[in-house]
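A lone chain, given as structure tokens: the form predicted alone.
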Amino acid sequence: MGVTFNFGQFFLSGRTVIGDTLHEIGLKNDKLWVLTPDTGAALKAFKRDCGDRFVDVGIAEQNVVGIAAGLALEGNIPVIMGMIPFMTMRACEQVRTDVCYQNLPVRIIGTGGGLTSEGGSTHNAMEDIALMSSLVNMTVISIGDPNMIRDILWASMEYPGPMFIRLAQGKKDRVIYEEGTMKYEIGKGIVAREGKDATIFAHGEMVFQALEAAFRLEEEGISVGVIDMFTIKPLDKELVLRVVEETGRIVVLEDHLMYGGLATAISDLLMDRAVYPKAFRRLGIPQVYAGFGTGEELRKKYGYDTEATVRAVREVLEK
């Protein structure tokens, strides 16, 4: 089925989609437990109708992971909803040892990916993909369209092992894909746009920006493909290798530190396979602690906004 786009005309709260989907699943699957470290505003329906399977531990991320691990050992599927910096850094040891070491089906849904939190350096999530990808058994997903959440959460009920699901702010997220045009399969990337001159790999909120840049470059006669690599681990190796062979000129765009995220995963794959693209460029957060501002303001400040993406594609085409 062909891909069609809303292209940013519609917005939706990712947190609301999470709450609605967990409520829907919870009414049908009594193995689902939902837990939160005091960030459960979107979970009111689940709490109302499945309250015996809802736990709010307060601001104690280490504790919520430990409780989730215990529930998983009893045959349940716990889902934690929290803020990314604290779920991936404050609770990193518990995620590693309690969850990943035992390969338990705990799902951690985090909001505030990249520089979208507007909460300054302490609340920005710059390292989370690197941290979670480094953990044995962990699946790492980055959501670009809030409507993806429903399919992925349903699929996660049957998916083995732990999972980290990354969202942007989760309050006003762009709906990118027209309903019914996409199939979301964990471990498989999405060819959001075909192109023959260059390819942009992106994930999360940066998928929309990549499409913006591709449409702008089309006006100059430049054909740019866009890959929504929403599953970062396991990486869709076949798709990456095929696209690199087809276009040879690659830009990786992510709202994460430039090293340790998707760009690193792709470059590691290419070096391991002795595949050398004609040009490779990574765009993301440099080695700084970004201050306050909106995601849009900070991406411009640190050189990975739409204009920078367009320039990066032009530059790789010169190689």
Given for the second form:
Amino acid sequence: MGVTFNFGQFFLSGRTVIGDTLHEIGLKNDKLWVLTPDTGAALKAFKRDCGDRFVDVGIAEQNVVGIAAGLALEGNIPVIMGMIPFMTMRACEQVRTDVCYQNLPVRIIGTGGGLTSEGGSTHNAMEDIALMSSLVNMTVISIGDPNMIRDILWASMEYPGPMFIRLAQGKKDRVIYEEGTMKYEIGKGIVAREGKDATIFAHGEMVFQALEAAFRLEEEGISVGVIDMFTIKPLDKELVLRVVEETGRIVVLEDHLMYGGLATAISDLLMDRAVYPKAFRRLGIPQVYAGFGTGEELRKKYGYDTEATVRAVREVLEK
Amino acid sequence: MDKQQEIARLEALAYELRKKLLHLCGTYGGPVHIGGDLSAADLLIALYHYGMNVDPNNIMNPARDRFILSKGHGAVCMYIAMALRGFFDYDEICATYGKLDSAFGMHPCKVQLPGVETSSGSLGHGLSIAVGMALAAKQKGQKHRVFCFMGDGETCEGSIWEAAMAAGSYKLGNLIGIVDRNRQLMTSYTEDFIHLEPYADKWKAFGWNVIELDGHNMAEIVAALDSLPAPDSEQPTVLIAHTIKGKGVSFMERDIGWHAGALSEEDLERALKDLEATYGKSGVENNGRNL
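I have the form predicted alone already, so could you send the form predicted in complex with the partner chain?
Next comes the full complex, and the chain you just saw is listed first.
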């Protein structure tokens, strides 16, 4: 698979892509409703042109999810844009009981994934993938390239059942893949980089960091593959099993608690299939409320920045 | 049919519903939320047999009124009120209630039981869903109403007031809340710990048109339903229906022990006699088993 990288030369606001895409879809598809609990700054164009399908409920996440369920029961496709901890924790039961139990096509876009929010532990989102993945019927997506959002949102108009879409800050996101060269299919991971010696699985903003580590190791003659597992649920099992067979030395890197997210999904699959890698390391947030600082500073402090990723690859190679 | 006859017909149906509820409570073998079923019975009959535009032969009619049982534990009362209207088969409800693979369980499940508009059971959720349905109808210019039936206890949940605020703000004149104000929660009375009063003022403050009524007086219920503002008006309406938990059975009325329970054979007989004493003149004579 050929992937062309910009490798972080370009930046784009994920929120802008969301606003533009929802506007585009909204003009063509009158089933689309856009809702927000007071986090709709990027949604001005939709509000202007599709105002009768725009709902701002104020700061009321439980309510926004219930309303979305009601709209979906009437045949609409509601997209909620909010902050991850409040959408997935404050409103968790509404997401589970009103949306997932009835298998409704509600889409929840959350910003502030992992430790990127800069708001401290109230606003960090380190449990969301564990919570959302555990919900029956839920699809879980983690966006690593802002251009990916466009394809995912368009695809979500046809995709069955509920969906959670995780972003980092969504403000100044690195464009990883050359625009227009990628096709993102829900449920299919991307081989962002082929590698013979070891493989890093990552999602969201950590894909860039995994690539950064891989390029650095290349200078030492170590060939490291990177898998962008942007769909965490359903997991691309075929791809995981193939890669484990090929390199057998696995690092899973994610901006999430290191247990309960992608690493857990992968290790569960490997155990279930009795496929044992030669070495397996997980990098992510330990059992800690991480506090203040930028995402980069916190990843360094808690041991899953680029340096730590390079070290982890070296370690799995020693085994 | 003139109004008096219509009210008498509804009263007879409510008596029938109560008998059937008691019968199920005496035969199911597990707990039935009989207290809150009996407080809701007159209102649910009035809605399904008079106030709402629903058709058991066309359950997906886009023009139908929508009904959400936010107090999902009143499911069996809704099932039987709907069965009396021809939606479901009462014998099937009795034979399968709560059993493996039944469509009829303690809390309504839309996936298993088409004909109910939404699954419910977790309290405080229904009004938000109703707001979503009402917004959808308003945006499409549809003329139906969305009815959301709540228990007063569940209005302790903050999410109810989030939804109430949104309904007032979005001017949802097509949204009708009904509160079964039986003044009891599961283990206490509503004013014991958390004070719901001044209750009507709360709804008014959130922008609602408030109608208070006796939820066991069929003439008052019918009058309230007749007086609902047009669906394209700009203010949601709530009917605060003052009711009695366990209404119609003397040993259940306002008794904390009868939030949910099962009736022994002996108690079933006592309960049916009680009902007969209160409602027996309403003209429907059968044993509660046959439609």
